[in-house]
Amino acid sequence: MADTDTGIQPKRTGLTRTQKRRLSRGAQYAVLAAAVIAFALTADWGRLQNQFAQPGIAKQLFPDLITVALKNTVLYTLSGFVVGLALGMVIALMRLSSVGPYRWLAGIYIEIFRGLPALLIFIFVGVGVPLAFPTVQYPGGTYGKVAVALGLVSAAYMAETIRAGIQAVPKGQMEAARSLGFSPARAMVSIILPQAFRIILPPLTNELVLLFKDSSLVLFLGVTLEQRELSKFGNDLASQTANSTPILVAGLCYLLITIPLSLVVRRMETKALREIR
């Protein structure tokens, strides 16, 4: 009563919002540390090292790991990216076309190839097409097959990314180009697409990372020793040595490519956000 009469508010003894947040974060860190310690104490590190980390076996992988497997993986990825980018560009423009059949065909392609597993597309390219068209030969043999398969896999995603980038460019850019006498096609190529690609560069780089991993499906096409990529190379050597060290080393090679690319993507996204602000 005295406090009420004098207008003095009672002191709050509970935790502040900041203190609660710090307490919650500390509890999460403690749980994470406990899980890591439990894993470290219960894992059989001797057996893991014996199966996955044999230096002698790892040395046997070189130099073919770099000169054959990694080289082929990079070639497969880049060729598939180029095909996917070219095809994706065409599909994106069809998707934005004022001609109805173009939009319908582009929409059907995107829905089908985004919904199918990449493995089925590889089987279709490697087995289905040669059976349906016996006289058709892929330029470059296996390299051509891989480029087409990876291109079909990525084109549907790239098409939607490119379409979004084009639509993100202010409409006033096209109107200004048209007022200067540019044809619609020239305005798209000279004005709109350069700005769109600046916007979509980070997601396109992400697609390159995904393609790098999808290149492991090449083994389903049937390749020679000189055409093996990292996964096939590691799997073959693991079978020969009865040890999983080659698979681990091949996985590390993937990380040597994907982690720097991911860092580049994050830096580009951060730079884009700064420019927007």
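In this text, the rigid core denotes the largest set of C-alpha atoms whose superposition between the two forms falls within 1.5 Å. This is a predicted model, so every value here is computed, not measured. Positions refer to the first chain, counted from 1. Compared with the form predicted in complex with its partner chain:
- After superposition on the rigid core, displacement of the C-alpha of K20 between these two forms amounts to 2 Å or more.
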The other form holds:
Amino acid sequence: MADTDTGIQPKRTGLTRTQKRRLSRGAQYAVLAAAVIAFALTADWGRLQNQFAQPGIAKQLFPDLITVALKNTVLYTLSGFVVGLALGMVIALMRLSSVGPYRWLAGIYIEIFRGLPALLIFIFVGVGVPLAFPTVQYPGGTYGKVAVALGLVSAAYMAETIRAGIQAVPKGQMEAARSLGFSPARAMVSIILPQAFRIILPPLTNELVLLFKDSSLVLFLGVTLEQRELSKFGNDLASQTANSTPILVAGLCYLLITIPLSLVVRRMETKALREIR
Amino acid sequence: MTTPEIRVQGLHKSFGDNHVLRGIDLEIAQGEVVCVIGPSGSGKSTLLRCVNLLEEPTEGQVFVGGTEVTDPDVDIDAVRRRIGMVFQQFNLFPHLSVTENLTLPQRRVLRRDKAAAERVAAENLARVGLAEKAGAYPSALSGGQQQRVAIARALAMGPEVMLFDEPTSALDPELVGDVLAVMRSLAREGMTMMVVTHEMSFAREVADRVVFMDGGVIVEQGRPEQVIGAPRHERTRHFLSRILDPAMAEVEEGVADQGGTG
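Having seen the form predicted alone, I'd like the form predicted in complex with its partner chain now, please.
What follows is the entire complex, opening with the chain shown before.
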């Protein structure tokens, strides 16, 4: 009963609810301000600028930063995404197949490739496979190698996303298509998949963001100067100049792509929510 | 009457332990309008879904237009093209406009060219009174309009038979009339129709025959004025009294409601 506490329970403090809230918020701001001030006072600003933000070194990075490194990062990522999407599509359909062995194979693939570090798969594709099968040539050389490695990693995640998207399409859609005379395959292609892809566009874009970052693993494959992407490029120039500015600049290049993509995802999600209502 | 348009013989359907249909025999003649009524859980929707094999019968045979639907070797896609189906939840394709909802099945399934498909689509949209909504998307339509588009979509395939699975049950009461009007005109044009419905006034006015189902069997059937007006069976009378005047129903002890399927 709400009224009883005035009579039975003594008031512990003399503060009203508004006062308590103000006190709590004030304490949180005080901690934050103290931390910022402590950092500003203790940091050696001159040295930090010298190490991370030397305009001279940053200028040296151009134009290769854009024409080689950023271009290659985008190329590796997109080719890996295409391979992953195609493979993920096949695995998702296998996962939903009425044929048992297909389902098991797809399940095993997904569990293995989601459970392994991406780096291990890069080494396997880049070093293990060429050693084991000396006659095998990746189409497109290093580009093909990276596309396969990134594709293998992302396919496992995308397969699960695509499967979830297909299953999120209401059962009545398939029934309506079948009762109009669509074959199962044709109903899947014309009716179910277009709706499923609309549903999974945000998570797929998220996967693209993850791939942008994973493309940095090319660092561990031997690549020529012309094949370097952002991380390798930044790392190389950092050691050449004995300065961290290239790392910072390379990092900004990633953010230049990933932050707008994330904003697009967020916009798509709110739009999708509004449509469902 | 020559060969019946729909013939159901000794039909049984079980979902696991749940024996939903317990031996159904039913014939529907060409141009006949049959309304199937009965309490929920009586198996009437399952019966309808067995006719176009959305549910696979456990036992028994179904013929539509002389072709055995239940034959394992039948081209079910070809048979389904002759059977139009209208669902309780409309099931329009939300990613397609109204016109595309009507043209895509014609083009993909019947291989009609674009111009022919669009002509047929326009005709059928006019038939259900929605010609002006051709460019709209389903989400912009009311439930009643969506259901009329769904009927037009089925009609655009040129079916010999139309199946309706509680077509007005998901609609706001004021939207029911438009859908029933379309169905009435369809019946007048001579379409063979099998309608699972709770709309007793529609059944009384439009149906040639009313089938009352309960517990997975057909309890009685006949002219609507006879089945609805003067039911012979106690179960039919009980059901009708509850549906025609729900406010007058009394709390029952241990009968319908506690059964779960009541």
